[in-house]
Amino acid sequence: MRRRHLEALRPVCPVCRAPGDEAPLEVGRVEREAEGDLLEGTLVCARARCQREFPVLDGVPLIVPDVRSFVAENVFALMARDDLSETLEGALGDCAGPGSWLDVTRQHLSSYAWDHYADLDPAEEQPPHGDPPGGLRRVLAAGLALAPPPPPGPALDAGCAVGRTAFELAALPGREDELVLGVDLNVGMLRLASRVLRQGVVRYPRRRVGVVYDRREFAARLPGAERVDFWCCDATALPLPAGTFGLATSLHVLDCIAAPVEHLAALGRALRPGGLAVLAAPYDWATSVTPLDRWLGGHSQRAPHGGASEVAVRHLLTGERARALGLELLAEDDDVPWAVRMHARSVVRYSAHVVAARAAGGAA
C-alpha cells in the first residue's frame, strides 16, 4: 500500500462508518515496508471504541467490512505461494483436478492476464482464433470517447481484476499528477497487479487445455506505475470519502456483483460533481455470482425494459432515478466487442454496453 495514497485518498473505516461521521484509517503495525509502500502489516481505525484491525498483504490492504469472514473464505488465496516451479505446479494442478480451487484460480488468471498483459509478452503469437489481446483496454477507449475529459481529481478503478485497465488510467494524456487506485476482492488478481506495480514482471499460468498451463513470465514497465495502487475493497460499499474522484471506471463489474444497484450508487458518491464513470458490461448474468431478483434485465420480459439490460440501465440512468444513483447518462454504445480466451482452442466473444454518465452536480 503506497503511503502517498494512503494520505491523498484518506480510506474510512467500512464497519463503523456513517455519513458525516466518517472514522479514518491509520498505520496500526509495520512489518515489512519499502520505498514508501506499506508491503506487510496492519491498519487500524482510529475510533476508539472501534479499532477494528485491517491486514496489508503483499502491498495489497484488505478493507472490507467483515474482515474474519474475507479471510475464512479465502484463505487459501490469502496463504497461496507463488514460488514454485511450473513442473511442481502442473503436478499439483493434476492432482487436484479440473474444478477445485487451484483450477479455477489458476483459470481466471490465465483468461484475464492474457487480455490485460500478453500484448506485452515477447513471445505471445497471433491467436489461431484471431481475437487480439486488449480487448478490455479498447472497451475503456471507447467509453471514454464517448464523453468530454474527465474533470481533475484522482481515478478509480473499480474491479480492477489484474489491473491494466488501472495502468492506462495513469496514462491518459492530461492527467499525468492523478493518482490512481484498483479496487477488486479476488485477492489472486490483486496479487498479479501488484507484482506488475511493485516488480515491473508479470508471471501467469496461461490455459493450454484441460488442466495443462504453460507459464509465462515477462517485464511489464508501464508509464504511470509510480502513481497506481490496488486495495482489495468491496466495489458495493468503498471504503473511502464522498466526492473523492474525478474519473471512475466499471468494466465487466455490473454483472459480477451480488448488487448491481448499489455499486452504481457507491460509484455516484465517490465521484466529485461533474465526474465521469465508464461502465462496461456484456450482462452475462449469473445466480452463482447476483441473485436474479438483482438482475437488470435478463427476466421479466413484461416489464417496461423487456428483460433488455441496456435498456434496464438506460432507465437507472435517466430521470429521478438517476438523481438517486447520483449518476446521469451521457452517451452510450451497446456494441463493443470483447473476447475471452478460454484456452488455445477457444475463446469467447462478447459485445459489451458501454456507457459514459456524470455525477451529480455538474455542468449541463
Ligand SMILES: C[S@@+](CC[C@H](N)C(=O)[O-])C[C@H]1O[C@@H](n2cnc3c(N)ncnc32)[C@H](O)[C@@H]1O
Given for the second form:
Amino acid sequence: MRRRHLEALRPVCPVCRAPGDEAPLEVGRVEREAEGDLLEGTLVCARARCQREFPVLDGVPLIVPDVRSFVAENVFALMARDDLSETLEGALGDCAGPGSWLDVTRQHLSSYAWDHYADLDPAEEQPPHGDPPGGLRRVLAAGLALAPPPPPGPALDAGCAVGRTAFELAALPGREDELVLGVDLNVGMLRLASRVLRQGVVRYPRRRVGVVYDRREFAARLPGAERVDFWCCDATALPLPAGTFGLATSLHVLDCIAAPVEHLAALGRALRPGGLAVLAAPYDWATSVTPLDRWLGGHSQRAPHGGASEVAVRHLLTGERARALGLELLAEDDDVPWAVRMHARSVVRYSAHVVAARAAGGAA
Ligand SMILES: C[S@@+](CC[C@H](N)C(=O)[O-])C[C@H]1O[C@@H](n2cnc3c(N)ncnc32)[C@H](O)[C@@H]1O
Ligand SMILES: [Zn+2]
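Right, and the form predicted in complex with the named molecule of this protein, after the form predicted on its own?
What follows is the entire complex, opening with the chain shown before.
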C-alpha cells in the first residue's frame, strides 16, 4: 500500500462508520516497507473505541467490513504460494484436479491475465481465427468515448481483477497527476496486479487444455504505474470518503457482483459531483454470484423492462431512481465486443452494454 495513496485517499474504517461519522485508518504495524510502500503490516482504525486491525499482505491492504469472515473464507488464497516452479504447480494441479480451488484460481488468472496483458507478451501468438487479447482496453476506450473528459480527481477501477484498467487510467492524457486505485475482492488476482505494479512482471498460468497450464512470464513496464495502487475492498462498501474520485470504471462487474444496485450506489457516492462513471456488462447472470432477485433484468418478462437487462439499467440511471443512486445516464453503446479466453481452443465472445453516467451535482 503506497503511503501516497493512503494520505491522499484517506480510507475510513468500514466497521465503525456511520453516515457523517467516519474514522480514518492509520498505519499500525510495519513489518516490511520499501520506499513509501507498505508491503506487510497492519492498518488500524483511529477511533479509540474501535481500533479494528486490517492486514496488509504483499502490498495489498484488506479493508473489508468483516475481516474475520473474509480471512476465514479466503485463507487458501491469502496463504497460497506463488514461488513454485511450473513443474511443481502442474503436479499439484493434476492431483487437485478439475474444479478444485487450485484449478478455479488458475482458470481465473489465465482468462483475465490473458485479456489484460497478453498484448505485452513477446511470445504470444495471434490466435489464427480467434479474437486478439486486449478486449478490455477496447471496452474502456468505447466507454470513455461516450462522454466528455472526466473532471479532475483520482480514478477508481472497481472490480479491477489483475489490474490493467488501472494502468490504462493512469496513462490517460491530461490525467498525468492523478492517482489511480484498483479494488477487487479476489486475492489471487490482486496478488498478480501487485506484482505487475511492484516488480513490472506479469507471471500467470495460461490454460492450454484440461488442467494443463503453461507458465507465462514477461516484463510489463506501464507508464504512470507509480500513481497506481491496489486494495482489497468490497465495491458495494467502499471504505473511502464520499466524493473522492473524478472518474470511476466498473467493467464487467455489474453481473458479477452480489449486489449490483448497491454497487452503483457506491460508485455514485464515491464520485465527485460531475464525476464520470464508465460501466460495462454483458449481463451473463449467474446465481452463483448474484441472487436472482438482485439481477437487473434477466427475469420477469412481465415487468416494464420486459426482462431486458439494458432496459433495467437504463431505468435505474434515469429519473427518480437515478437521483437516489446519484448517477445519471449520459450515453450508451449497446454492442461492444469483449472476449474471455477459456483455453487454447475456446474463447467466449460477449457483446457488452457500455454506459457513461455522471455523478449527481455536476454541470449539464
Ligand atoms: C468478470 S470480472 C471483470 C474484471 C475486470 N474488470 C475485467 O473487465 O477484466 C469481475 C470482477 O469483479 C470482482 N468482484 C466481484 N464482486 C466484487 C465486490 N463486491 N467488490 C469488488 N470486486 C468484486 C471479481 O473478483 C472479478 O475480478
Ligand atoms: Zn473503526
